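Take a look at this single chain, the form predicted alone, given in structure tokens.
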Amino acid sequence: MCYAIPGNVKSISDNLITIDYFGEERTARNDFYALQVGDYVYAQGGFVVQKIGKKLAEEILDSWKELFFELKETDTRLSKLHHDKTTISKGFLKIISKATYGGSISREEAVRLLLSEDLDELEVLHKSANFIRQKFLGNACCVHGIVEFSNNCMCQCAYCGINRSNINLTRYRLTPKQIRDIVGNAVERFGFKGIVLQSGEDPSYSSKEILNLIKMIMEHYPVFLFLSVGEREDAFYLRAFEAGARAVLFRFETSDDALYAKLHPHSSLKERMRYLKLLKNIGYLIATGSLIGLPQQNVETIIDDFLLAKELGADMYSFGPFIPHPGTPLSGYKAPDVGSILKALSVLRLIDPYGKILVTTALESLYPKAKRQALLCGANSVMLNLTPTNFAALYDIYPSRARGDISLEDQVTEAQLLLRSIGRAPTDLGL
């Protein structure tokens, strides 16, 4: 399965290009290729990642054309906004209406939505979130692959199973060759265009080694490369961008200073914010978010997390449930229920109609059918695990992780069936 559709370059202005496919136009930034009007390209996350020959591009587009419009029709049908609920409060509907027409909802209005326990209101909330997603973003769905290349970590995050205090965990560290082979398989065999390299904060993997890895991948494979390697020196992130990385997955986990300090004795929220602003200034696409359901968290702080992520200029949101791990100080607490996470994602969609919202693996771990439900509640991005199954089980950030024991072939097949059943297409062309 190819997780992007090629588009035709219609105009060029400096390093910004306008791309057309099937009558739709998007803007993308070109940092890597010499392009002319009429060329065909793949783009991900607002960046051109590959130039493709005209003959091959037209063959791919020809094979997609009928399916593309079928998917749009299915998505439009599933995202229709209709309800006959006469008991819903006018105040609730007023907030929904404001968001539906592109208006910004206030913190107080977002809190009101997240506090709702009324089943009729929740049905309208989820339908509205899906409608807004379709209205402002169409049926595009990002599909990225993630390689978890090391579970070594020097941090002491109180919720994370790979924290350095967990002496019961078998540690591993993939070699650069192993990582390259995994990426090569994903790109050449399955057509992935977006790859995330993730690890714990592992000092045994030096910044120089990671930079060399980035260069090696970018030299051999045209991909949109994410980094998720934590708090390394500022110069590393600048050089990584120069080497070809274009996005970071860098969560702040909570916007509450006091709670952050309790959960992260090795760091501070102030420093986390400094990194996120630095990364944005360098030019990275930012994927960030927090945990939902943490001890001492409340509805107001969840909304504050959403608003902070939006204020930071996040291009993609990663908000998943807190799942207690037996090897951590928070082992005695309970995970939130799936319904509360789906409700939160729908509220997030109303807060930001244009953001990409990721369905986290943690949410799937709570409930196997959560991916479909989340995509119908406003989400529009999914992640498939490229890590070999014998290592994926050891990336034990929380227990009973979904997808860790499922082959990539089976994940791809499931993703194809799911996305086609709800009318989503891998058309993450650009802005």
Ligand code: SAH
The other form holds:
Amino acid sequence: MCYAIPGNVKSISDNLITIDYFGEERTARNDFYALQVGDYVYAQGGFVVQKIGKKLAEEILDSWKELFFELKETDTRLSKLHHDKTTISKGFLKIISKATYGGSISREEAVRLLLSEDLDELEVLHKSANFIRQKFLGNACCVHGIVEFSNNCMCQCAYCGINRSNINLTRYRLTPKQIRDIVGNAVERFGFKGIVLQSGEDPSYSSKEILNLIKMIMEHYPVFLFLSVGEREDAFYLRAFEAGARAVLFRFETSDDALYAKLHPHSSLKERMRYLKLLKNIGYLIATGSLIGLPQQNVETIIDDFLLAKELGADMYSFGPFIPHPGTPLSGYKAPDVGSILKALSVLRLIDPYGKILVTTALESLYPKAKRQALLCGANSVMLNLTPTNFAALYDIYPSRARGDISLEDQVTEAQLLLRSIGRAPTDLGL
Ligand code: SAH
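To complete the pair, please output the form predicted in complex with this ligand; the form predicted alone was given just before.
So here's everything in the complex, that chain up top.
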């Protein structure tokens, strides 16, 4: 089973290489391998993650050659812009039309789109988002695996079920050996090429231990490694990059200063921003975003969140619904409805035609079919949960988390079927 298509190196210029995929060329950065023109590689997230032998590459390419074009055809068919809605306001269509040509829409225009409650307008918005995704990014879809390796957390995020004040939660931490085995299984048995290591802010896991873990993983497995471990010393992030990590999943949670302060008594938005800028400067790819549906948020703040993520140079957007957890101060609030999240993701796609948009597990937890819907309205990235089911149940950031109780085998089969049915290559072909 294969999650990525090998590409053939066409040209090399310092650490930037051009890769050919059945006649399509992409560029990727090569930080880890000695390469020559003609070599075969796997790229992920815009980085070469593995060099593979010619014979094996040709065998794999043989199994892809028809499917590669078939998927494209399906995707193109499903992302047609045509609609027969005649009653939609001219102002609305003007904004949509600007975005479909790759023009950037203003804050006011984005707000106008997000305020829409008209079913015809929404249908056009979703179709346009899908069209834009297809036009500017093609049919590649990232499929990364996430390991939630510790639910210990010293933070007090008011929405989060693993915050340190939740004394009813059984805490766990996986050992480096357990994590290595999980990653090994995902890479070797299921062909994962991108792995996210996530945890609460767990001081019992020293930065040195995490660095050793990164080194161990990079030594043994050819993966694109994401970190999602929150605020640690600046030097940690420098060293983690040197050790081979190349991306961070680090949300700013809300762009509203006052709301941030209320929800995070232990930190500030300014500090969160400082980290995001530092991480970008180090060279990490940035996956960031916020919670949608927090109390006191409104349409304007959500658009500001999107614009902030874009301004930060997000390579991947992670925006998902806030789901109230009974053991937190926000237990009395309601989760937003699925439709409002899909609408927001579509508007986000119109704001940035090029960034990857993740379908969050939180969205799937509200409604399992939302994954397909989100992929059809602008999203192009999914994560499967690699955490063993008994621990996933304890990674209780919000209740009734999707994926936590489904075996990896079943998640993989389901993802492949879904992606094939909508014409997405379960791969990430690079930039
Ligand atoms: N410690 C890491 C990872 C945090 S947990 C860090 O600081 O980046 C991962 C994400 O879960 C958070 O960024 C938060 O946005 C999300 N999350 C927490 N509680 C949630 C809730 N109740 N509903 C939806 N998402 C939640």
